Amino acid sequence: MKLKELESCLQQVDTFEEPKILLEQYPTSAHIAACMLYTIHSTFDDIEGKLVADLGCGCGVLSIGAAMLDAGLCVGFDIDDDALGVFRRNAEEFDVCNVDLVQCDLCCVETESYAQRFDTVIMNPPFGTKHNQGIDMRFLRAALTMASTAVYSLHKTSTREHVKKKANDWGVKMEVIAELRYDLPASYKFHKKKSVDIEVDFIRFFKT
């Protein structure tokens, strides 16, 4: 499958009815999703025929774009149920077989339980707001346990220092594969301009 082919595919995948500010619920959008997962899959070779967690799935877009290019399972997690459901109604529509869920809350689960049960793991996690500070290291660290080969994951390019010297802490190299631009809709009463721009690292963390 063509990276057009893709995006294009994905452009049809519903996202939040209601989306939940506290779970920062933002959409991944079909572009950066698709960049995402073809670079996984055509650089380094992470999905075809890999066991995938996608953590934070949300209505999942990563998780069914992983489907798409033949990852032997994927497995998507997520605290909540109304986006899991609309997750399900996609994969329904899609077809896709190959996906699973999980709902957990990925800060309280006992991620040694999962411990390098998955090749690769994916994921778009909350950034971390006033409500939630902190909580995109608690993501990463449940993938790092949880992912045997790599974790592919995107945080704003301003934590970028504050991301590697925690990687260095826990004793895993990270290379930023790209520079995106997250376009981020008004999706909440409280926003005043119809979208925003933040720049965003798409980072590869991987064991030495």
Ligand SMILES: C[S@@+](CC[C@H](N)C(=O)[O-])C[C@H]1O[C@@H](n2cnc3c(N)ncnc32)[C@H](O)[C@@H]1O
The other form holds:
Amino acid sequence: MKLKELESCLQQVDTFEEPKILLEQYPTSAHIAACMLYTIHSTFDDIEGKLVADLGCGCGVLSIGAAMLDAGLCVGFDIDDDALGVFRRNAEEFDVCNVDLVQCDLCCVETESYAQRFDTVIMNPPFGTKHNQGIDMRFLRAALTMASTAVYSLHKTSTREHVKKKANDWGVKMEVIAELRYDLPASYKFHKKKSVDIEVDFIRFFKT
Ligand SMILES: C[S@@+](CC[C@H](N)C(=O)[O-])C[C@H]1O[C@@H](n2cnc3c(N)ncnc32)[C@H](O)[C@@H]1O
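The form predicted together with this ligand, contrasted with the form predicted on its own above:
Okay, now the whole complex, with that chain kicking things off.
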């Protein structure tokens, strides 16, 4: 499947009906999702035939894209039942059967029971800006526990030095694959502008 084709399919994925601020329910745009997944697939060969986890999967844009790129299975994890309901409907619409779902709070779940169970973890985690400081690093810690090969994640560029330090403390290498402009649509009442651009790093974490 070509990049453009993937992006145009992902534009059809439904997103949050009533996004919850405290859960940072900002969907990944079809453009960013397609670029991320296409790079993970074509540059690193970390999707096709692999067991993939999508942490904070929301309505499933990353999982469905991974399924379309022939992941062996992509398992989405999210705390929110409403988002998972939309995910289920999306999966039916797209007729993908290589996806599965787990409802859980990734800050509390015993990730050790999933230790190295997945080849690849992909995620667009909450950034920790809504009274939940540090949640991005809790997601990253869980992802690194669960993945045997690599973790692909989005982090605010302004936190890069902090992320580097954590990766170093945890004995993993990281590579910033791309610097992206994340167009945050004005989905919440407190957003006065139509959309706000924030700078985001697309990072690959791997063990050596
Ligand atoms: C930035 S959104 C990304 C959604 C989706 N992956 C996407 O790319 O469109 C973050 C997601 O993390 C989920 N989330 C927030 N806190 C969580 C927690 N403690 N445990 C599990 N999921 C959580 C939210 O419900 C939301 O779906």
